[in-house]
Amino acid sequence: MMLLEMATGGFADRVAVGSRDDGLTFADLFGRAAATAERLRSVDAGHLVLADVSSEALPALLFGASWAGIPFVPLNYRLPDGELRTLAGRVSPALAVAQPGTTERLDGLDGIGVVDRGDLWQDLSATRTTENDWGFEGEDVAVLLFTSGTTGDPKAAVLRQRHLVSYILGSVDFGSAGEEEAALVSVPPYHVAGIAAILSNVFAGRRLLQLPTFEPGAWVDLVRAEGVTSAMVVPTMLARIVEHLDAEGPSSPGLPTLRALSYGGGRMPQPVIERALDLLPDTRFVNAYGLTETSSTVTLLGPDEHRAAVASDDPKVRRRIASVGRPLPGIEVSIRDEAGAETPDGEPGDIWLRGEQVSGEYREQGSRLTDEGWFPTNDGGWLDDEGFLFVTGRIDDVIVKGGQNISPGEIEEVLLRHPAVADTAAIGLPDREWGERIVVAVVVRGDVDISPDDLQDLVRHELRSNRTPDLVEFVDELPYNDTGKLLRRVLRERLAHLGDA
């Protein structure tokens, strides 16, 4: 709430959310947050649950929950009803805000009151006189975000007030945005990037626009119509935006107002980012790496580093386009082996992170921080000699062939350099002789003619022979979730017939 209070005091009449013609001002947003807090207190809600797409109500609900001193809990509204109800039940008592016309999805749960967002929003428009009585306790829980649960039941990551505020104060200059600036957010509310986008843009004084359902044509149209100056996407979104702009041909007007475009949340195919840099020569690109448990971004590959990498003839510099850059101020990165010892530069291991914004805590499992404050991410990676971080994937996804640990990411990185490869993923499947065999799924660009032998030879030439794929399977597409994360578990199920158990 301190962030919103500062923004309201600095630019109360500036539009904060929505269209520049009829959006909510910062003063309006402050008033709606006050009304939200009053409503939450009147029903003695222990949590504010959101089962809804992004809307103009989202920022007011986020700040209003903080004002009332209770956690904000956005849920994945795309889940089946049974799973959605299970997650909501885990944070009872709560007031749940549902997408218009869908309150029945959460009706009848013990301790959960349900309200239609449209009805609530109309009620919140009434003038309130709530005093500025929010708390300033850094240990208070601000947000609970459920992890995707790809390897088990979803865990509720705990982000306390001090984690989120530390991230904003360490990465955003107050009031740094001009009045003409607008940011487009197309990630869902239950993604940590969606929460971070609200906080960072409010603190900067930048108008916030939301696209509840991503579609590349609608995204491009909104950028042009609203003069969007910055945006955040996941790699799969950027790939579709690039395809859309390419399809417009030489007469495409481009995106002349877009000054900055950040991406993250998954692996970015090198041909996609290189083409995006060509299509948008005046846009500053940023690759942001972070986790739910770290309050969003912890490392950045900045605009100058993007351009320098693609322009360089030095292989060491050029490969940095595949990195996630270097740590933000206040963040430490360490690569550790299985025993927890630091590895030398260039050696892979588990990425450990430390800093004020790092939570590493789960509601039911407690803190995973070490005694020295380090958070083992379970992401594999390595650092080059100038501190650029390369993320190779989840440690759980490591392929074990003949007793050798093989990172899928290093194989994928090599294959993605081939001009015919649009996307790829490497997985391990059972093998009676070697324990696991390396299987790569490949999406071919267009109708290019390429053989499995070509791709196997490429990996054999670039990496040690034990990294060479045993099988290459051509597929139409790879499975991703809506936030751009590759679903290797789903891919293993689809390709299980290629294993030799």
The other form holds:
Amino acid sequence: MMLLEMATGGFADRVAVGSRDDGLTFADLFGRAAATAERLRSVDAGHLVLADVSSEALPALLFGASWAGIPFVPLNYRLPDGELRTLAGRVSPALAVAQPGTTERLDGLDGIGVVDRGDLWQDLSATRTTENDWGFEGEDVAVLLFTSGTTGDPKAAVLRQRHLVSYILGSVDFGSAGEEEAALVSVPPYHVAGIAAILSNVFAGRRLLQLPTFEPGAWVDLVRAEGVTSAMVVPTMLARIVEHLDAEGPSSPGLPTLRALSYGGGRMPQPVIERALDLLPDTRFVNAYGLTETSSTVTLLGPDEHRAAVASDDPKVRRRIASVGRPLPGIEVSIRDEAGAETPDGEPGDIWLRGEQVSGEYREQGSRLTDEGWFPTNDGGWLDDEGFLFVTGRIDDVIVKGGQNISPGEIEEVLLRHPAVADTAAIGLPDREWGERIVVAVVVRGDVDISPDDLQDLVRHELRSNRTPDLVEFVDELPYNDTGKLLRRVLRERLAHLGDA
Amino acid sequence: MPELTPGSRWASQVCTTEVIIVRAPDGDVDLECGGSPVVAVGEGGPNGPPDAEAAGGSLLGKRYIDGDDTLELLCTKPGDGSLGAGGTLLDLKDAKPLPASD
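Next block, the form predicted in complex with its partner chain, ref. the form predicted alone:
Below is the whole assembly, all chains and molecules, this chain first.
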């Protein structure tokens, strides 16, 4: 709320959300947030649950919950009814806001009132309140986000006001956006980047535009129609945008207004980012790495580092296109072994993070921070000699073959450098002799001729022979969830026949 | 005055300035605006003009630091008074721009 009040103080009449001609101004947004808080208090809501796509109401609901001092809990509206109801039931009592026409999905849950977003928005627009009685309590829970649960039950990550405010104050200059700037958000509200985008852009004074359901043609059209200057996408979205622009051919008008494009939330295939750099020569690319538990971004590969990497002849510099860059000010990165000791320079291990924005806390399980304040991410990675961080994948996904720990990311990074490899994933499948065997699933680009031997030789040559895939399986596509995370569990099930019983 | 804990919010007694503490040293700090001690937000409004030597004003969204770089605060509402600590005016902190990541 403090962030929104400052923005309203700085540029009340600027458009905050929506199109240039009829969007909500910062003053309008402040008023809607006040009306939301009044509504939440009147029903004694303990949480504000959202089961909805991005909409013009979303920022007001987020700030309104903060104003009322209660957690904002965006749920994945794509979940089946049963799972959605289970998650909502975990945060009762609550006021739940449903996508128009879907209130019945959450009806009848104990302690949960359901309101249709369209109806609520009409009420909020008609409410005039002059109250300005929000408080700032750093310990208040601002947002509860259920982690995507690619393994096991979803856990509710706790982000307190102090974590989010530290993130914003540490990474965004107040009012730094020009009046013509607009940011396009196409990640859903239940993704930490969707929340961070609202806070960052409000604090910067940048107009927010939303694309509730991502589709590359619609994204490109919106960038052109609204003169979008910055956007955040997950890797699978960028791959589809690149395809779309390529299909427009030489007469494509490009995206001349797009000054900055950031991506994150999963592994980026190198050919996609290289093609994107070619297609959008005037756009500044940023790769952001972060987790729900760290209030979004903790490391950045900046625009100049992108261009320097692709232009360099030095393999060490060139390789950094596959890194997630260096930490934000105020964030420390440490690579630890299984016993929690720092690994020697350049050796891979578990990525540990520390900083004011790092929460590392779950609602049911409590804080996962060490006594010294470090959050073990369970992401594997290593640092090069200038502090660039390379993320190799979840520690749980490590392949154990003959007692050796092999990171899938390491093999995938090598394979993705092959021009014929559009996408790939390495997994371990049961092997009677070795414990696990290395199986790589490969999506081939176009109709390039390529044999399993070529790929096995490539890995043997670039890495050690014990990293060489035992089997190469060509597939049409890899399984991803709707925010672009590779579902290795699903892939293991699909390819189970390639392992020993 | 109560301790300046990070996240605590303070208001000027002589102008409309409000600030939030980002970092503070241990121990007592006499935070001032317009030459008068600040008070907790909501405890008293603008009352009299700032001192002439502390009337340069505060700027919305800017960070201010002391000479030792142990105290840092963010101006959340601007005003006519200048921010100071223990009789010395605070400096405007240079912003290091980061590329937008979201």
